[in-house]
Structures are given as C-alpha cells and as structure tokens.
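Given as structure tokens, the chain that follows is alone and in the form predicted alone.
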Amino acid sequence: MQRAAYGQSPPLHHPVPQHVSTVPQLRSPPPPTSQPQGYDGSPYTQQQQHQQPGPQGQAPGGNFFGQYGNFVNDPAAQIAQQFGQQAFRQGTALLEQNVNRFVNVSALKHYFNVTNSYVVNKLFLVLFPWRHKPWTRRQGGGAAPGVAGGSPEAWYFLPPRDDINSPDMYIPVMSVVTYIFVRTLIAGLQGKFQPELFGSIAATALVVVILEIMGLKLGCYLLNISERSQLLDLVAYSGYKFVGVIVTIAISEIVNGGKGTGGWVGWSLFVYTFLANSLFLMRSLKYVLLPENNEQNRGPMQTMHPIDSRAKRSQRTQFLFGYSYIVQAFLMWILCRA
C-alpha cells in the first residue's frame, strides 16, 4: 500500500544581509619596551617603565593620592595658601582688636590660667572656708607673663595654678552652667519640663549677676575704690555662691524625695553654704575693699590713697559685711526657689 503523493513544498531561503558589518577585533596593549613612546604615541609607557612599584596600598612614586598628590608642591596652590593664611591672621587681629575695646582679652586669660588640683582645692575652699589661712595673694615681681618690658619693680598677682586664693572664672562660669542643666534635670524628673525652661533659668542667672556687679561697682565708686583688675575680680567672685546653690538643691532633691528644697534638710543646707559662701567672701574681697594701707604694700595691692581715714574705712568694712551676708542671703534664696 503506498501512501499518496502530496504536493512538494518550496524550497527554504535564508535572509542575506544587505549590508555587511565588520565587528573590530579587541587586542590587548602590547607589553611595555624600551621605546621612547608607546604604540599609541603617548608617553605614558615611558613614564610606568621609570616609576617603581611602592609599598602595598601606595601609588607609584611613594605617594598615597597617585598624580593628584603633587598638588600641595604647585605654585597656585602655595600661593593661595599663602593668602588664606595672610587673611586668616588679618581678621584674627581685627577680631582681637574689636574685643578689646570691651574685654582685655590678655587680662581675661590669666583667669582661665588652672590645674585640675586647683579646681578640686578652691571647691573645697568654697564649702569649707572655716580653717584656712592665709587668705592673701601672693605676688610675683618683674614681668608678668605675656608682657615685655617688665622691670624688677612691676608686680602682678600669680594666676590661678599658682595661688589657691586668686579668683578664676572657670569654677564660675561651669558652675553656672552646671546649675542650669541641674534645674532642668529636676524639672525633668518632675514630668515639668519644657524646652524654654533653658532660657528663663539661664535669663535668672544672667540677671542675678549682672544686679550684683552693678551693685558692687555703685558701691566701689561711692567709696572711691578703684583698682586695676577690680572688675574681673568681682565678676569672678560673684560666681562661686552658684557652688554652694548647686549643692543645696542636689542633695535637697535627693534627700526628700523631688519635693524641692524645703524642709529641715533643705533649710539647714542653705543655711550652711550661704555661711561658707559669706565667709569665703569677706576674707577674699578684703583684698580689695580693705587693702592694707603701709608703705610696704606694692603693686596691685595698694588701691587707695596712703592715709585712709578711720571713718572711710568704717563705711568699706560696713558695705563688706552687707554685701557678703545679707546681698548674699537674698540672691542664693532667689536661685534655689528660682
């Protein structure tokens, strides 16, 4: 039985392509030669055949940055280093200038002059004044750091590091900033707290301070008693009672529970550092309300006329006494309730 005879199919024809395309064939670089320039007719051949191979991790030529390292040694570059600096130094003169007509910022740095031994010393001294002695300065002769020129006959007071009993700003100025965050801590703790709080604690502070240095130099100048150095001096002593203020309110909180600092324990912890703060400074300011009046004192020290008379110096050790105690008692009350 055959099968029957279909009809044959055509023939199958493959596409020609129109148009012929040649794919370029991809060859690596030749290895390198002795010749003055590559196959391409750059130099970069000869420049890798003299560079050696560096340490690992560092370029050719022993430089970490590769080509880009030769950037420091172009004369663009030195040159517009050379002008930063010029500017740099220009505008720290001027800024130095500008501040002096308010701060002497040289005078200002002789109290940031500390030792951690001296801050752990003068806080002991401030919430435990009772038993020390001497309470005087000591001074050195000829010049004083930072200034040519001296002779053996100029005197200064030694800095903070050398003398437990000058006055320094750095207790001062961390105390205050100590008792801020202290205060918002608390409140904190107590569900109160509030972002604003920051600036009215702060605000408080300012303004306790700047009343009592005012109130300082009214009483200064109605006395006629003038020294050099007698501003930074009385903004540094009207810092230390933020000390005693920032321990009354610490332990008060701690001792009764976040109720505050009332209480017998609060009470008698107020008590105890505004008399240590008191007594801290009317044997500190004596120095400078009541100096000795003798033909021995030198330098700094003498800040009134030779011939004091009995009354004027009755009327200082008064103004002494209020400020230390009663001015002190207020403003302490004023920053623990604050």
Contents of the next structure:
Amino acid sequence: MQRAAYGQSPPLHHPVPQHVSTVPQLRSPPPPTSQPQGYDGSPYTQQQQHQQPGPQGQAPGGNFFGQYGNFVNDPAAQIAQQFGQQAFRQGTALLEQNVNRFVNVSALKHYFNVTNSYVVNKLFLVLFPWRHKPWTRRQGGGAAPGVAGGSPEAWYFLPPRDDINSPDMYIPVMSVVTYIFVRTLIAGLQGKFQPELFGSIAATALVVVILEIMGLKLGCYLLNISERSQLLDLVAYSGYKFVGVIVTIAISEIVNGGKGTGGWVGWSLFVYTFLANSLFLMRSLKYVLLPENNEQNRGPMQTMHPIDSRAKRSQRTQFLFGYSYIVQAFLMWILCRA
Amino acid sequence: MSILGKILYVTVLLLNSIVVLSQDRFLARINFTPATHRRSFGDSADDGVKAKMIQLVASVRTLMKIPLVIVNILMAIYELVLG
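Got the form predicted alone; could you also share the form predicted together with the partner chain?
Up next: the whole complex, starting with the chain shown before.
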C-alpha cells in the first residue's frame, strides 16, 4: 500500500468537507470498500486537499486514478498542485479586482438573468407588440418611489427572469453577433466575402449603438429629463432593433437573391419590423423618459408644476416620438443596407 | 478599421466648429452666450431647450479648447508628415 510510505498521519479531528462536491466517481469498477475512516471517499479528496493542507499525507488518489499511475501521491506533485491552485486563486482575485473597477459586473449579471421562456416571449414581443397590455416594469423590495413613505433606495426592478417588461442584455448581445454573422454569410453567398467584412460590420453596429445613445443622452440633457434609468437599460433597448434587422435581411435574402432593401418584399418587411420596433420602444421608454405624474405632485412647489409640465410633457412626448420613429428609421436603414 | 478613423475625423471637425466660433463677434450678436441670454426665472433646473443649448455650447468651448489644440496638432502632423 502506498500509504505506509508516508508514516503516521496525525489524528484527524472531524475533517468536515467544506466544499461539498457532487462530482460523480469516474470509474467503472465499483469503489473498493477499504476506505480510510474519518473522511469520505475519493471524490472529496481533491477538494479537501487544498482546504486542509499539510498534515494529511494520505494517498488520496490511489483508488481514484487506478491504472493511470499514482502521480498525485508524489509529494512534489502535491506541492505543485497546491501551488497551482493557489496561483490560480490569486490570479482570479486580481482579475476580479481589476475588472470590477471598469465594468459593473453585478449590474451586468442582472441583465443576463434570463430564462428560455423569457427570451421567446420577448422576441415575440419585439416583433409583435400590439397586443401586449401592461408595459410597466415590476418592482420588488421596498415600496415604489411614487408611494409616500417608501424609501427610495430599497426598491429595485425585478430581473428579466420574473418580468417580461424588463430589458435584458442577452437578446441584444446575441442579436448583434447574429447580425454580423448573417451579413457576412450573405456576403459570402453572393461571392463578396472578405475577412475585413467582419470588422467593418462590427464597427458599423457599434457606431449605430453609440450614436443612438449619444443622441438619447443629448435629448435627455436638453429637455431636463432626469436620468433615473441606467445607461445599460438604454443600451439594451437600442439593441432590440437588431432583431428586426436580422429578420428583414434574412427573409428578404431567402425570398429574393438580392439585397435586403431591394424589391417590395424587403421594403415591406423593413417597414413592418421598423413599426414594430418603434412601438415597442415607445411603450417601453414611456416610463423611462417621461417621468410619472405622481412624482411631480409631491414637490413643494405644487402650484408651478402643473402649469409648465404641460409644455414640457408635450416636448418630451415629441422627443420620444421623434426618437422612436425617425431616429430608429434612419438607424435601421443604415443597418439594412447591404 | 477605417470607419473608426472616419468617426474620429468627424468628431474632431464638429468640435472644432463649435470651439472656433467667435464669442464677441458672433455669439453675443445672436445672444447665444450665458451672459447675454437672460433667463426668465433664476432657477436653473427649469431651463428651456435654448438655455440648455447655450450652456452646452459654453461648456464645450471652455473644456475642449486646450485638448482640441493638441489633437489638431497631432492630426496635422499625421496628415502632412505621415501622409
């Protein structure tokens, strides 16, 4: 037995496996029952090794690897293994520390918290938004900000998993990537493929998104719209137009061999998806760009607000309309050009 | 990546156009400066669109004069010397 070569091990006091692993035992013959008493069998040894380092000179891998040799029983290999795990842990800690300074990872995680049914329903909603009734985002936690007595920091929007109206980043990211691939695929089918096409199409998509966000921010600044919504929400909403663009390009490529906006099939598809996307945006952004009425009525200057709020509301409605329809038409046309 | 170069050119040209405007010969004549545009009430939270645009123009001019000088010099060197 290999265990005798390492001498006596010190008495083990309740070695509790801190990391419960559900990795199944990866060998076909049944595990031999001559396990050492005091701790569990081989699946836990790999995790237990780096949590209780040192005095366990046992032979953890003897039953585990079987005929593959006993390289983990070698003390040099064990030291190397622990060193590697420690280095890996330090590397990931360093990476997390640096990435968290640039990008808000927890906020991003909220946007990717989607389910399959949510994705399917949301795609259907983007392409057919006319029958959907409540467009408000549901909130959890404390009371909503419009209700008196609720603390404004305790509420949060429900993640996309629980709320069909919540914007997510999964669909926009996937649709941007699909858009790039579909355009290059069509270019390849037409015999016009070149590798720089990936870069130029990606740059076009990026420029469209950035232009749109800048225009939206400029409009919000000029109209004194308070930015309660996050930047990522607006990025997510601007990514939904790629779904309609992909549908237009793909179907018009299938139907006629020409460009996306050639012939009346392409144009009718473009107009339909543009209208659907614009309605979707108008209904969704109504709660982002136009502040709710109950917020304004709580201010101390209650007499002045109803007077100028009418003009401002009409301005904001016009801005929302112009943004949803005119700007989107222009941007979608840019994206649909072959 | 020529499209990013074009974006950079367009941005620099647009910012140049805002910064280059003469303050006393042009902007004051059409009352587009913070000094000559009198707001109806002093609260800055209820400004209209024109007041916000005036503020935007004034702040762009204040902030981007010096960096734009540097960027223009670099672009001139790039265009003339490096082709």
